[in-house]
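Only one chain comes next, encoded as structure tokens, the form predicted on its own.
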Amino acid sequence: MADLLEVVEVRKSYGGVQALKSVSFSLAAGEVVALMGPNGAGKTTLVNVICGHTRPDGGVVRLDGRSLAGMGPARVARLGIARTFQNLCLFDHLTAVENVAVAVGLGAYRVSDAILRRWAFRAGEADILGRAEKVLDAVGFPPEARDLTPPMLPYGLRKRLELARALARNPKVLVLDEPVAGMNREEWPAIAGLIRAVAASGVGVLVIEHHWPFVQQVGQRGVFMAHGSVIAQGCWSEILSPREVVGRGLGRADGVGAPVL
């Protein structure tokens, strides 16, 4: 499969603190990739380069062959990135449904169509919602649900609302972080579901989890990290356990003292 995004040599400091030592990956279309180390490993400060919020000092990041540098946020989600959040980050004072289509309507009418609500922007609101609703349908969002606003959703809900989000901008490439975190694991099988059915579509996953059972279901290799290096990739049959692995990136060869992953 041929690279569709390119982390080559990244590095970033903050001070005297290496946060991210030439690190390096790739992600091909229609795969999910796991990305995994323990809390300061650098996933963080990684999923910013590759997203446009922190600029790097150094290596480079490409999609599709092209080079980000340079590109703030909203560049990067045009030109095919979209992210989710650990902590929520949803519109709490609109509905399910307007919040997906805040997503599918960036860039489709001029603000001052909006403003006057001319009937070029009525016309088109009506194809946006309707473009939401089927969004909504692709991650099972109930129907019964979509006129409510977030706060008045279970937790569940509120994170496959944030991926329909995610996905309503038809992305290239799909970051999530810690897609199951503050879920039970009777409802991460649902998620995995919809995971691989997006990888399906040829979108490419890159997947931050601290869950190893998790993403064993649904990621084909995984990118472990450690003290803002990448201490060991591959295909699950070509690594060792997390556990080992983070251990001896912290200078443990037989695991203990690694956090469980």
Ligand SMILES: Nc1ncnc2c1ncn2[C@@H]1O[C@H](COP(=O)(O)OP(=O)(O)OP(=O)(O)O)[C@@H](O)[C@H]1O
Second form
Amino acid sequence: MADLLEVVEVRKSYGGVQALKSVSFSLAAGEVVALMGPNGAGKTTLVNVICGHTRPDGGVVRLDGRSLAGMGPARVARLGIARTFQNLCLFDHLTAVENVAVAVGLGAYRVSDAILRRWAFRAGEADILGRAEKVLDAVGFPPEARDLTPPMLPYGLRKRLELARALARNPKVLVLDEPVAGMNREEWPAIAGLIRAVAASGVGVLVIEHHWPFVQQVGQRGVFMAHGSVIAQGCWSEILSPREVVGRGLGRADGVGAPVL
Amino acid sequence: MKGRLGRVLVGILGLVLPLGVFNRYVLYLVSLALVYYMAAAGTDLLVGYTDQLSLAGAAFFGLGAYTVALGSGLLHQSWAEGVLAAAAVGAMGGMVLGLPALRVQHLSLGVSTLAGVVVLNTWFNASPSFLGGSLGGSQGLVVPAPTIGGHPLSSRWLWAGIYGSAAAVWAVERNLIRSQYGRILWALKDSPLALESLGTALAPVKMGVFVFSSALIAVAGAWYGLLSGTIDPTVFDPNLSITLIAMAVIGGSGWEMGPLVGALFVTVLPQVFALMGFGPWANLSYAIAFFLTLRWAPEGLGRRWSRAWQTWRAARIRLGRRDVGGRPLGGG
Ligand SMILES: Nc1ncnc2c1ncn2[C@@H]1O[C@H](COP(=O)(O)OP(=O)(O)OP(=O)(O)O)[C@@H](O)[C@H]1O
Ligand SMILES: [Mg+2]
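The structure above corresponds to the form predicted on its own; please give the structure of the form predicted together with the ligand next.
Full assembly next; the chain just shown is listed first.
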């Protein structure tokens, strides 16, 4: 079976900084791949290239064998890649359920239906909000907090909300940039379980995360980056022992404290 | 349903009450306030949601006014046709201006749109005719009095027309904002990056807002022409562009009443001060209000209120703020 997402020899420089020096890896449907590496390794840059936010200097990203070259983020998203952001990008003026509703997308009804409050508007609106609520429930978002705006939510719930928003796109590929950063450790197992369930439904998940214990809970395979290059990849047992990962500064033993590098 | 009945009652009251209470001058003043409300509503959509500091407001206002004047003078259009024609001209103008406007941001957009207003002002001043019709140069044009069945409309009927038009603008904006399209606008304001990543291309959204907003402002300009009876190139007043933005900012986005509050504030309050003999205070009060809203409710009075409500709700639910970020969140 051809891989769902293929990243082939992707390069990107910012001025003199080579953020990505020919990075290649692939992701199959139903698989969770953990992308690891110290601060500044180029992980977020890679995510931005995959999602169309950053144009690479060279190389290509393919989804289902189709090149995404030259496509903007909206196009890429419509083809089935959804993402979360390392520093939360929520819609602060919208309530939680409205945040997710935006992701459900346009097309349920037309502008004229909304302005004239036609029947299509009522039906479409009920459908959109109903779907949004379902996704929120699926990520364990408390129903009583649905009509709060993100600034009113504790950090962990904001992270869940952003995850729900990405999931509401029904993506083929889900890219999570540090899904548990800043979250309580008690919440890790729930998020890990959620990610595994998403993958089990056939979605390819790319998880960027420093925290080694968390990564081991979710990922079957790891891609290790440092200084813009992939330095190792494969199943956990094939490549590195946990001690090596931590010792070489590729991941962190736990969620607290300063970065290893 | 109950809410709708209430709105209809308030609407009828708002229409009838001024007719019984106000004299002709005050009726003219509130009519003018509603004209500016329509323009402020259009401005609010653009400046409030897309963060595009367009100063083209006066250009569309003036185009709307000249469209209705030329339409009724040359083509013998009725006032209703004139208003619709103004909307069409405004929308087309929005399309023409929107294309380059999508490419530049903030300050350069402000400067270039302001330049557009000045150019139009100069051109209408200098040009005696256009397509065989007189533009009147600096003298301006007379806008034939609106009629129904050959009878000129009294100032009361003009009030009713403006009121109906403003009510329609209010309903359209309200219904638009309280829909998936309104959520998209808020999303665009809060995080264009995230909105794009959810599959919504930004350019068509911004273009749509630009066109819609321009059409609304042109409709306001058309009513201005009908209300004042004569127009001249000063309808392309760069100050008006700024005043419209002030109205939108004072009331704030995301609240249907926002532009109305802003418009009443800017048009009626100075007159009230003047009547009370505090003429010089008018501008000062305006400046103070502007400062206070920016200081205490930068997102506008409407949002300020809803934020207070949110805080109250959050405190009652007690979600527990145990987890705070463990490390600074850079990158992204
Ligand atoms: N927009 C940009 N302009 C200039 N340099 C950039 C830009 N984005 C990233 N870089 C540089 O590229 C390198 C890789 O950054 P990136 O954010 O991809 O790292 P990361 O692996 O996500 O790190 P972290 O773990 O801190 O999130 C860094 O040296 C960074 O300074
Ligand atoms: Mg990063």
